[in-house]
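Only one chain is included here, represented as structure tokens and corresponding to the form predicted alone.
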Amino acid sequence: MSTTAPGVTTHTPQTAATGRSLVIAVAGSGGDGVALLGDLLLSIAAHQGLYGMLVQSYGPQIRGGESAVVLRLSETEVAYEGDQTDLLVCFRTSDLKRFRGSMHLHEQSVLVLDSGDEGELPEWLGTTSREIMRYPFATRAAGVEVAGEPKNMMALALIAKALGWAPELAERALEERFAHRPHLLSADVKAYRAAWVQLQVPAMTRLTGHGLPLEVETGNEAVAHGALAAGLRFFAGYPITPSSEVMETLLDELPAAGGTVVQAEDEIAALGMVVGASFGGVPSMTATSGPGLSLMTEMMGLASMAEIPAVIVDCQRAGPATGMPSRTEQSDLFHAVYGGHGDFPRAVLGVFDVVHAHTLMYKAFALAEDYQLPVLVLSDAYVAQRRQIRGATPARSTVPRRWRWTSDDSPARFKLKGDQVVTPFRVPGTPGGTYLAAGIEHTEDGTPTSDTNMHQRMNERRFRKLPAIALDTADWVRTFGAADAPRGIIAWGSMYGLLREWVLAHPEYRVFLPEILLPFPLDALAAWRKGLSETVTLELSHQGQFHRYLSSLTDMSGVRSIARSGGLPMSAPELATLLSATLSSALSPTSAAAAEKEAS
């Protein structure tokens, strides 16, 4: 091996919440296993008690292309991936144009390069006042990159080196991933081994684990374990990029449980027997992502008209139709509150991050069994695909239960009685429990009818329902920032680790997420507002849906929108940037130049 780095020097990480953290980033293409690369990483972290997120970022091809990781390890719990890039290791620099904005240099950043790549760097990367260091990843004949050790192996290596890992705690980590596949194992170790031999490399601050193991997740796969300790007993879906882990998850687990999964033909067909399974009093969840969402939005009616429990998760994905089906968006918004013909309630819920989707999905069972009608939750790539290393989740005694008819209830289905806003559920089977439960309009005890008056008086029944959650969800909120700060910022769903971090260096500053959008917690609103000088809304969004939502609502007269297209998240220094640009004095001073510093 062949190096130009500098002697042993130690670099001061990024700070997180309350303690330290680094950022590391692989790019390359698919074939070098950046993936596992990055996973692997994250394990080898989790067993020493450090917590982390890592983001990956691919192209749309179904082999190949582009692929890069951000990781990002710290000794306290994180929910954003950060800015500035501590270690950037580089399998070919024509690689990194296709991934703009997911990683930054600083002045003290290793970089890492492949030995005989003579590419340039983009400027927009940034630069290091280190001198970049060489590696031979790539194995090459008459100047032609051929088949040789994995890279991903010689980059394990150097990254563990890097951070005073022990040798073995990277092996072991291969063991658990690859004990079914020994002939791949035995070569990974190999070169694995043969590198750290080699490897001379500039070392970075150690961060220090409590020592006991942590959990390693991904998004959708929160999604589902929060489902099934909410209960969840039944699901159909159809494959769809980013929702498909939740499925795939579902299908390992849930059998396990006593429960059932079904891959549909299509998501018409899967939200379908998602009814029929609720209706049998089961209770049951489809997953899917925008274009699968436009085809459910049917059976999402029948479901609120018949009154039958539903969760739906939406990860969304950046739109419309095909769109960017491996980035991230917050643009189904209006489909999920306004989406379908006719007049019909549900609620909807957006998830912060992978611990948030544990409680999230509790919450959504709960809205749906104890209301009978569907429930929407709102994830997207971002948080879907992304791994995080947590705690323990935690427990809870009960899962939500339906009230369940019996023969001293009323024998009118759809009859409230003083101030109910649901009747008891009946199961088919249950002796005396017969009725109609037909998509069209009904009466009372569910005969079809087209009478309008009586079409008024069941929309009013149905709608009932919205401001008992309303009353219900109030305290459905998540506030950063001192009560007093001035300016504040009004955002959901994956903005959460983003603002978490923001607030803590820019105190003027107060944030509020929501963690459910409909009905939307107003009167927790108004009250956070009183005493701002200046607000703004932030998603990703082009079209700005969740500030034109709220203004539907209240009065937003003095809030501006921050708004854009998705794909990327949004970074520190582009909302910098951004509240720089909208806001008449936006930082202060101290602010300001930190602001301008990172900007550039």
The other form holds:
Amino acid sequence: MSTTAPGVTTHTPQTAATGRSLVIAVAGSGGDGVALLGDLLLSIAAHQGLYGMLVQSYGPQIRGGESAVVLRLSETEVAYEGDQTDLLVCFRTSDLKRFRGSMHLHEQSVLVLDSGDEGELPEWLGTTSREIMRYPFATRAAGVEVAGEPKNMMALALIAKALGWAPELAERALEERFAHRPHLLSADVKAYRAAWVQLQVPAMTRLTGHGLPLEVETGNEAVAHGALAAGLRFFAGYPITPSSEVMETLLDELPAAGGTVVQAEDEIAALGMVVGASFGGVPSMTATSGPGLSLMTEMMGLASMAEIPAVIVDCQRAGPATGMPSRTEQSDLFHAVYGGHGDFPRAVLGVFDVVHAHTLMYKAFALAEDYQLPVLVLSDAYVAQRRQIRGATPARSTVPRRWRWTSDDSPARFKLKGDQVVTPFRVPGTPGGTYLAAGIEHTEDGTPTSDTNMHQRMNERRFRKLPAIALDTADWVRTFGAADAPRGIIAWGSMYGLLREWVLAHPEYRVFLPEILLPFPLDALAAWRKGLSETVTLELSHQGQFHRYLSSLTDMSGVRSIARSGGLPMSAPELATLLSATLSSALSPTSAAAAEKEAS
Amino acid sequence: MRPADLRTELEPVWCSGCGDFGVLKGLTQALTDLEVAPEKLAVISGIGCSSRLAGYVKAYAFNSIHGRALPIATGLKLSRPEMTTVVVGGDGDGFSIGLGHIPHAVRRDTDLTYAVLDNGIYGLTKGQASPTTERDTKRGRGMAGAEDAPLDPVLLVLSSGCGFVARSHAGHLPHLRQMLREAIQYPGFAFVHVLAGCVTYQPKGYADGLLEHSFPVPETHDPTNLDQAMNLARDPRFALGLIYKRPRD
Ligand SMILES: Cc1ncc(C[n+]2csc(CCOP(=O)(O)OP(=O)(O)O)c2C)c(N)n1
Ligand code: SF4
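Beyond the form predicted alone, can we have the form predicted together with the partner chain?
The complete assembly is shown below, putting the previous chain first.
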């Protein structure tokens, strides 16, 4: 019998979209090469046309400490790493304690431990009815671990064999990866081959890929690639977990596309450079996480006030100040939607997964360039740091283009009259187009003013952008489940992966996920809500920011909030527990927001 | 082209007698000398009395936010290298809130001309101490920082590795025009320290006092020699002229 992890009362069966899937977890310490092993497995899967995703967890020390990967392989596209570990390879049981919540054994799980490891398994891990398998991963001298054959190569052979993969597949992946380091390559291949011959492994569910190679990409890479395809030509950023790989990817790829990447001295400078480059007429972007977004706030207002397009990607992490840098959360929503002094329009979008990042970045640039305002794209650590297998990205023959001023256009850069929402952008270098862009309130031609009537009229004009954007984006939503399902879940961002599978296993539910959070697609939400008997909002935010934000926009009475602090992403068993507690008794507040309301 | 052709129709809001007028004049003269067409000119500023200057020059101008002109100008110049890009601002804007950007702009050596209009005071916010306010300045209301030692802008940029460093005075027009011209021509990050008066919040005769406290860079000075430049900058009086110009390889 599989036991249940404490705090998790229901175990829902695994719910792949339609195909079969397997969840593999590998836990070890820094030097064990766990991350490499995960990457190799994922790329071998992608090569065969299998889908999947990988999430990596670290212990509290980002470098050198414990490290684990959870990998889900599937015959159909997945954006959720699953919650039932089918195969767990653990090099050291003492490492497991850091990964509570990331792995759960079930009845038929295969558990592989080191032969010399006598440690106890934590209770939360659950148990399997199958016999624990042991392999001599570690080499020991007088009971102490010493350097021996690479453990990750032994595990690679073991897992590849268990999955029924041809032995050459992993060798090919190793060759691709280490072509430039022949010594390492031959040592790794040797260890892999030796293990392949020696190890007796259990057979597992056979997954069949469609045979056409697929791409592996992280969320941050997808954001960078999506931006490139949307015409990005200038990027400035400052390193911060979990967003740094956006800049790293662009450092590799943007110069070749004729663009510029700058590592700025801080996030204020990063967004400042973006505003300057975009003032120059060039599509520009920065990427950061919460602490950086806080620093960028004043500059965000400037971009809106001076009507300069800027795309700002925020890979949300958990908590204020430093918080938990490599953990995920959805708690920058208030900042994105409301942050900054004074009134100014902006648009806010939410990324679902790696695949979605491509289309969403295009949409972000289209809005920024069309409406000449800052566009925030909220990603999070869960999306940013995962590796996900995806198919081809949409082919695009055009990129969003800013409406450019010519001498035939109005002399007023910030024209008040008429029903135009924006006026043509004056690109430096254009004769006759000189003007003053200003963060100071200004008249039609950019002259600084403190005329209160002008301020009112300029605000009205700038805010006309929002209803216009709302018209363009009215259908920027994703819904799942039967149209007449009685129970509804409203969520956003990275909840996507879990929820698109949730409705398959729970046909009584339907799901609403907006791609755009500001302006919110309220008509689409109202239409979707028809016929629901019970509805919840679902989010990773202690305050229930999403629920509160929605409540400020539309009547949410009767809609319950399921909100918890971030850290680990939501899993299906946890969601089942939360939903049953929330929906079965109208009196038991399960969400932090509801609890808080009651307390006050 | 005449300097007046580079002026917008806006009337400066400055107090009459403000040193910023001289800088506006010197800058438009230097740009006219160099025949910079308005559409090829960008003037980027932060916030302060001096930063208002951006609006008075016919250019792709940007009067942005306090202390952030340098990053904005950097982004512009990197995306539109053909633009002659001049950054102007006050001593508070540059050496207090925006100080963190200066050494990095120097390190990147983007082709910008950065003219700091140093009146030793926060003009726009009505006379508080700035990072260049002299320690013995008579303390008025709100002069909290005047107890602290002032920083030396020229030593600061020299020690950061700036390739072009000059100093001038807002009331010394032909000299200012020449320094700004050379700075704009310099193909990297060029810094011009402009001593300016604030008639409203500095004591009477302050601007003249600055001039009296100055001396021309001696003819024997070799501006390509960093040691000599540092020594010149260390002089308690203000050396006016080209202090350092690193030969470009
Ligand atoms: C973030 C921020 N903090 C404070 C201010 C207020 N402020 C405006 S200008 C200024 C200082 C002006 O002094 P300086 O830069 O030397 O220019 P001056 O007016 O003397 O030319 C201050 C503190 C502001 N605009 N923004
Ligand atoms: S307050 Fe001083 S710096 Fe400001 S305009 Fe008047 S004289 Fe110039």
